[in-house]
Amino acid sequence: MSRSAEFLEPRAARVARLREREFDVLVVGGGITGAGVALDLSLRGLSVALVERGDWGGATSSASSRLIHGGLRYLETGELALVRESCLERALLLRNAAGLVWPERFLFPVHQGARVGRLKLSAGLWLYTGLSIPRALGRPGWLSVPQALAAVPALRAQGLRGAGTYLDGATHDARLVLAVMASAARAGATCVSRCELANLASGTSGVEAGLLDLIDGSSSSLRARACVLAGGPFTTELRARAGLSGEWMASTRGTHITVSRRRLPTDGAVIFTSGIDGRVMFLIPWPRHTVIGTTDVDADPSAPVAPSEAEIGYLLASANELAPAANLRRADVVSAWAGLRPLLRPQQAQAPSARSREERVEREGRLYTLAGGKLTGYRAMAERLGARIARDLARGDASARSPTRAHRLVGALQNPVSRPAWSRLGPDGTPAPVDIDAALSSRYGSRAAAVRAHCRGLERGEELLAPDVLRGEHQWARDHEDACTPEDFLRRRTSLAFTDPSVGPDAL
């Protein structure tokens, strides 16, 4: 396979193409939604330009809970259609992004007097499984008290009745966005990050966009027959630049923290209800660390997005209530991060956690706005919009079933993978040691061998920057994955910023 078919072209070549040609569709926003739309339209045979003012997935799409799941908690709010679609999409991603998305075992501990008891949980898990047919991942199960304590050694034993188990999916969210964008580029899309939409004019024959290159400061214009605004929580701001009005979003902030896996080991992920306010929360295994999340508080997209001490305290208190033997303290927090959920503004006042995750699409002339949704359902959202645009423009494949249903993403392995080793506990109840080859595989999938060879060819390239990161990976990220700043590498190409503050100076 040639370099152009497998990796991104140099940025200069992509910028030149933006300035030289007219496109069928301009997609603005390089999170998972915009990248998914660009891939769908490209595979339908339309010419596509995708621009992003920051890094790929640099906002919402790199600050999620890193789960590819149906959303078990949405059963309680009756959003069965959303759950079913997400479960079906989960199965497609486990196949089409194998290695970049992997199956994960979830445990749901049940204590005496809990809001969700064994009968309610069992009914919910079977309904969850039923909604996944014909792409169910397996039957739910039940762990006895000793089995539950073996899976989560710090779990509160008092009143414990056991734990339900089921399978869902997990991913490195930012790298999934990168794979979708790279797949769009391989399908013919021109994708440029650090390129901001300054203004947008729409007419009967198409749109003209003013673009600002944030690398060299140059301005240019681009013409397209249509434009998709996919700004996530920043949709209202993006629409204003296009001369459109209306408040679309009611975003909320979600904060996560990481602690050492040795402080809070789990065999798989854990879903539980907070003993503080009853919210559904997660413990998610990550190499050498456990992620605890998440909060759900109103947020202003125009303000800096950062975790508050109150949220960090809430996460620690909730985890300690579930697993008191861990006895987590503020000093145990290795890192904390926050992101904005792109939630639609409800018709009437609702609590943040009750707001719908459904999508909204509006067409105004040649402008389409797409907002809402969740990480797992990005492909289905793009499929619906892609068919509509192809039909409206009378160009390309306008069928309801998109080619993305069977399209393997760049880096996807040919065969499905099993749970990674870091998700498991050894016979002695301690986390499995980190294996660099497994870590590379989960980051790069089928390209892991090429990354290893690249690092081998660099002086000190195969030295360990961290137990699960090679020193030479930063050059790979720069040369092949559009990383433009240290933050791109530390936060989104790897997770060093979230897991290894001790290597920060060396990594920088």
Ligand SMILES: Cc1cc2nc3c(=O)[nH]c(=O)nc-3n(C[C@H](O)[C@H](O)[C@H](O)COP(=O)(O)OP(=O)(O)OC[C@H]3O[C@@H](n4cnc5c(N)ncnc54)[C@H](O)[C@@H]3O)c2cc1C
The other form holds:
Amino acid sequence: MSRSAEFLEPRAARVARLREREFDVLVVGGGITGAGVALDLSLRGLSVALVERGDWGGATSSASSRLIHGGLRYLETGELALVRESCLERALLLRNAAGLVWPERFLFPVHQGARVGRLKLSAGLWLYTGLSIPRALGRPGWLSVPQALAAVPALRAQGLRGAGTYLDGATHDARLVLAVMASAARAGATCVSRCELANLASGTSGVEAGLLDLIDGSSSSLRARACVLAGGPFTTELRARAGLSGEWMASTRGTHITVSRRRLPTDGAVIFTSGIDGRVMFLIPWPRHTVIGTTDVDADPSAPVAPSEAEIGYLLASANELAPAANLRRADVVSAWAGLRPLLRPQQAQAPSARSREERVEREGRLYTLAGGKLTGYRAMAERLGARIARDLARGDASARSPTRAHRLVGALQNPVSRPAWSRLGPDGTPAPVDIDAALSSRYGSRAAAVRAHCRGLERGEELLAPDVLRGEHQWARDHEDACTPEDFLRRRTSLAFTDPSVGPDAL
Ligand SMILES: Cc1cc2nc3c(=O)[nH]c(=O)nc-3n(C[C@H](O)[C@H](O)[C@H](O)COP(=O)(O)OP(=O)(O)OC[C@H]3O[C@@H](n4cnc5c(N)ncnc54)[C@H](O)[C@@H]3O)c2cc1C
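Alternate state requested, the form predicted in complex with the named molecule (shown: the form predicted on its own):
After this comes the whole thing, all chains and molecules, with the earlier chain placed first.
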């Protein structure tokens, strides 16, 4: 395959194209939503430019729980259509992004007197599975008390009744954005990061956008027949740059922490209700760490997005209540990070956790604003908007079913994968040792062998930066994945910033 088809062109060539061409659609925002729209429209045959002011997935789309899930908890609020659609999207991603998205086992421990008892849980899990048919991942199961304790050795044994089990999906969120963006580029889109929309004027025949290149400080203008604003939690601010008013968002902050997997080993992920306030929370296995999340507190999108000590304390206390034998302390926290949920402003005051994860799309002349939704449902959101834009512009394939339904993303393996070894525990209850090839495969999918060969060709390229990261991956990220700063590599091409904070820019 030629370089232009399978790899991103050099940035300079892409920037030149932005300046020279007129496009059908300009998409602003390179999180999962914008990348998804760019891919959908490109596959429908429209010419697309995608600009992102930071790194690909640099805002919310790299701060999620990394779950590709139907959303078991939305059953309680009766959002069955949302759950059904998310289960379908999960199935499509397990196939079209095989290796970059993988199945994960979830345990839901049940203690005596819990808000969600065995009966309610079993009914919920069967409904969840039923809503996934015909593409269910498997049947739900039930673990006895000894089995539940073997799966989560630190689990509170007192009052334990057992645990429900089911399968969902997991991914590396920022890398999924990268794969969607690279797939859009392969389909013909011109994708440029570190390029900010400064202002936008729109008329009846199209839009003219003022762009600021944040690498060299230059300004340019771009003409397109239509524009999609996909600013996630920054939608209100982004719309203001286009002269549009209205408070769209009521974002909330969600924080995660990581602890060593040895301090809190789990065989699969755990979903539980916090003993503090009854909110649904997760323990999620990474190769060497267990992630605990998340919080849900009102946040100001213009303020720096950082976890508070109160949130970290809440996450530790909730995990300790579930698994007291872990006895986690502040010193066990390897890293903490936060992201803003792009939640739509509710009509009436609502608790943060109760706010809908639904999407909102609005057309004002040639401008479309798309916000809300979840990582899992990005393709379906893009499909609806893509069909509408193709129809409005009378251009390309406007059918309701998008080509993305069967489109394998860049890096997808041929066949779906099974649950990764790192998510399992050995017979002695300890986490499986890290396997560098498995780690490379989960980051690069079908490109893992090429990355390995690239590292082999570099001096010290196969040296380990951490047990699951090779030194040469840094150069690969720079040359083939648009990484511009050490942070791009440490936070989003790998997870080193969260798992090994001591590996800083100096090491690169
Ligand atoms: C704590 C947390 C946990 C979550 N867990 C899950 C989960 O497990 N599963 C799931 O499915 N979903 C999850 N979500 C939701 C999911 O992460 C989001 O719905 C999704 O990432 C939003 O993507 P987005 O592209 O709309 O927004 P973003 O990723 O924020 O992207 C918007 C982009 O627009 C860019 N932008 C803004 N203004 C401009 C401008 N002027 N010029 C150029 N670019 C601009 C920003 O830089 C940003 O990158 C979670 C969210 C949070 C916060």
